[in-house]
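The data below hold one chain only, encoded as structure tokens and taken in the form predicted on its own.
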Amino acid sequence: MSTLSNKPIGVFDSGYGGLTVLKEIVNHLPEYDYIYFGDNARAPYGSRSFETVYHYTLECVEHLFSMGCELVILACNTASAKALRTIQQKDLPIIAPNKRVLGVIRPTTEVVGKHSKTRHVGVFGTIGTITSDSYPIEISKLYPQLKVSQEACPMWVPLVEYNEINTLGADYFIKTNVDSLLSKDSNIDTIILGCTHYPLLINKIQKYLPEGITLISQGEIVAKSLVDYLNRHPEMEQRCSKQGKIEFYTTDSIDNFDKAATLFFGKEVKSKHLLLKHT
């Protein structure tokens, strides 16, 4: 269990993509304590099934608010979209009503009007994002005017967790799937890297880009959708401790963690083995 006193943020993914947010986070919220569950043993969840996705979700968010987490950012787009709705509106009000878990999609949705002015857009994500169509459903709520497009990208996650970026293989499958999307719509101007994992693909995904198209990352709009939450709701933000410190926790090895963990957060790691029941 967490040796944090108090109450640290909880910041979930399935695996590495989640540090990616966490990062900026960090860099905009630098004085509370943060607790980093990454369930690598099970991971991706980028093409498990609904259930499957909710259950592991909420297994972990479950694990978060023992460790003494009264707020839960799912730092993972499968989750956010597959899971989130489910926890916030069926489960938080039986096991606890006091407690809050936020996700990845909804920050993301609320700032891509304000990019676009072809009024198209696109979606990277993985299988499981894509299929649970959460981006178009939650763009058409703010947004009824724009188009959206998406493309599933099952290779993307894999490129990066088993470090193949700068491989051919790499610029085969970014290209496939850049001229997918583009060929869905030709009038997209701005594109949403739907996954956490993507921004350590950027330089590649821009490469295959015509000039002229924003992609929009989700770190720096999660971190500051959390300073606007935690403003609005200071029950909450005084509820969060403030001690400046981390822990990283993984369901697999911590040695294979750490080392690739370092590349996604940008700083040297070292985490604790967390055993669930089920993995």
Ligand code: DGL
Second form
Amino acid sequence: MSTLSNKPIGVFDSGYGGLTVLKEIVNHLPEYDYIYFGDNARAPYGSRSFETVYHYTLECVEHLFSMGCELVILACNTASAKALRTIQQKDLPIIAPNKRVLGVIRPTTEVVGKHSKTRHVGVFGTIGTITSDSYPIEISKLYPQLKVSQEACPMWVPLVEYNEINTLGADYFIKTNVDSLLSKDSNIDTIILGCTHYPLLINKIQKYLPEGITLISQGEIVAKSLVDYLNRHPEMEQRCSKQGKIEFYTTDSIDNFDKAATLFFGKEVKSKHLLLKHT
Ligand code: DGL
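Having seen the form predicted on its own, please provide the structure of the form predicted in complex with the named molecule.
Expanding to the full complex; the earlier chain stays at the top.
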């Protein structure tokens, strides 16, 4: 197939968090075309039900398919935890048997065992990701000897979505959740930032962590895992177009998106608006 046809790689998140993943993907694979899709009008997903997250995610994935994407990365742990498996197993065979949707949880769990020396790890995530138990379940398959403690941080995504990162309110909520996780297990030496929004809060998270604890952000992990996936799947690699173009779409205000996304992505962002059925 011609590499000139428009077949970008889709990168999806409920809002701005997936930009932390896109940034690393573009660093590793600059030659490909990308569409970033933030469902900001319906963010946060983290406190929504399984059914709602599944329906929202499927609707966004179908949109990305209709825009030419053959491969979509759910750069969102909540969507990966609550929607990915159903989309892969139930929907894809019917709606798009040759297209692929990948998540962020599995590649993250693959690396966590290499970091922890105490074999005690922690996970910060949204209510949806934490109550799904996706991390403990996936980690136990690869590293059954690891003890996993989790902490849901429902206020952290709104702090990013409303750009309240540098406020005293952010300090309060971050310190509360950090202390709470460490009170569950004081031997934790490695913590997964199990939400793609959280790297945007990393300075404050580090401020309240004792020294010697490694924080694992997903951007680079997911980017390397995508490099590996494309190497192992030349049939997909050849279908992705390569003109180095990136387009941004949001379901909410483009002015707000452009301001925040330019800050988070580190380059000027000019988005387009997308109206979905249920927004
Ligand atoms: N970035 C999403 C994640 O990784 C945030 C989910 C939300 O919208 O609450 O889980």
